[in-house]
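Consider the single chain below, provided in structure tokens and representing the form predicted alone.
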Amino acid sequence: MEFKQVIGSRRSIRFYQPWRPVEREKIQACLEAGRLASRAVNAPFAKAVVLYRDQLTEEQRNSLKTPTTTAQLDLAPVWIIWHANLGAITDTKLGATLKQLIDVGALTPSHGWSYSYAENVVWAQMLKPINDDPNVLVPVVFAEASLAICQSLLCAVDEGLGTQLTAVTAEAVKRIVKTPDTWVPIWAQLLGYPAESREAGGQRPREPFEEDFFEMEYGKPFRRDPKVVEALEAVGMIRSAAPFPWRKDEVRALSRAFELPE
């Protein structure tokens, strides 16, 4: 799939086909697309665990619910528990992971990159601070780890899956996993072949585009051109917007299926 369709296709799906396995390789895939995601000082930010749905005890698999966290969970066959790896930084070992995008030509002298300024100046003067006070440190990690969730969400739709984030107990999740301390569980992803149509009842509604991004300063709106719309909506990135007249009939036969709620 384009990389265009793919960021058009996405959809947070809830409806799983709970008796379709889903491939190992397929698995291995979307954790491939979130290793591979930029990342701050080359450093581990997001760690994650998989969890099948069969494997699991009922208690186990109740533990894990929230509120806004129930039918999906029973229907989706694999669970990827995302991290945050608080313990990131101290994983750079005074500035190693940084050496070694220097030892790969990533990080070049012309930057004024070298092993002395990684270390007395990267790792002193930022790395070290930013590790000292959580303050700093939690929101840097989250937002890091949060580039590798969002490239294995866009990879499980390449791979033909439904996927969504969804939250789970965090205090159920240490439990089951047995996750180190500096391990803070943010999302599980969701991962099955979908029940409900790729297009789930159309592309979900967002604020107006003014509204966010801006040029120069806060107040003066990055103007949104119609032929740049055009142009997304004939690739696929911009699609139909929800909802589609017979979603309600979709997620009503979707329910009587499945026994839920209508």
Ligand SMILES: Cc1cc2nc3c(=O)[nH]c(=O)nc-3n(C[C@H](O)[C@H](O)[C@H](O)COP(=O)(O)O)c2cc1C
Given for the second form:
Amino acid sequence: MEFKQVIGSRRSIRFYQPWRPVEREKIQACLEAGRLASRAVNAPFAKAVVLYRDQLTEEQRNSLKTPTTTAQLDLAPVWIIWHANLGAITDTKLGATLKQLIDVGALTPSHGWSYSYAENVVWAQMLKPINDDPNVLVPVVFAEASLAICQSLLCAVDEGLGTQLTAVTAEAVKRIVKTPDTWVPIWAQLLGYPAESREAGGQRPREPFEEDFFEMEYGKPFRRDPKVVEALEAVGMIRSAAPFPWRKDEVRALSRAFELPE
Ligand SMILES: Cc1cc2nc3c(=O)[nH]c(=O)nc-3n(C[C@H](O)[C@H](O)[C@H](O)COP(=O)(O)O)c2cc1C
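Given the form predicted alone above, what does the protein look like in the form predicted together with this ligand?
What follows is the whole complex; the chain from before opens it.
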């Protein structure tokens, strides 16, 4: 699928065909997409464990639910449990991943890079202090992991799957998946074939563009050019806004089909 169409057709899907398995190669493609996300100092911030709904007990499934994660967990056959790896900077082994980037010609002397710069400046003066201060480390690691998750989400759409991020209880993840202490569970990415239409009632509301984006300084909105909006509509990135007139009927029909509350 064309990239902008992938962005435009992504929706958080909450109704899945519970009977239809997801091909293993599609799951792997999502993980591969996450693996290729850009990542500071090339450190392994994102980790994931794939869970198959039907290989868990009912008690395990229910223990993962939260107030915002309900029927979608029962409907989606595959869940990628994404983790933030608090050990990621330690895992760079005193900046060894930077040296690797130097070796492959990604970080170059033209930009000041050398082995000793990686060790004595970047590791000693930047990475180590970040690593030693949890108040700095935690937000860095979570933001980094989110980049990988976003790529995996978009890849799922490109693979023709429905997908969604949803909260799961960290305690239950730890108990079921038995991940290392340095891995913090953050979100479950659900995978499955959508039971709702791919448009899922239309593109979900966002606040006005100018409330989020500015030029040069806060308070000077980045002016949204309607011609750019039109061009992005033409290629399928910006789509009809929710709700479609028939959305309530669609949700009612799906809820009845799956014996969920209306
Ligand atoms: C990090 C993250 C966590 C989310 N957690 C939940 C959740 O627990 N339950 C849920 O129903 N949706 C969850 N969502 C989906 C959002 O509610 C959804 O993205 C939002 O409504 C916008 O819709 P869209 O994704 O279709 O554009 C989450 C989304 C993100 C990015």
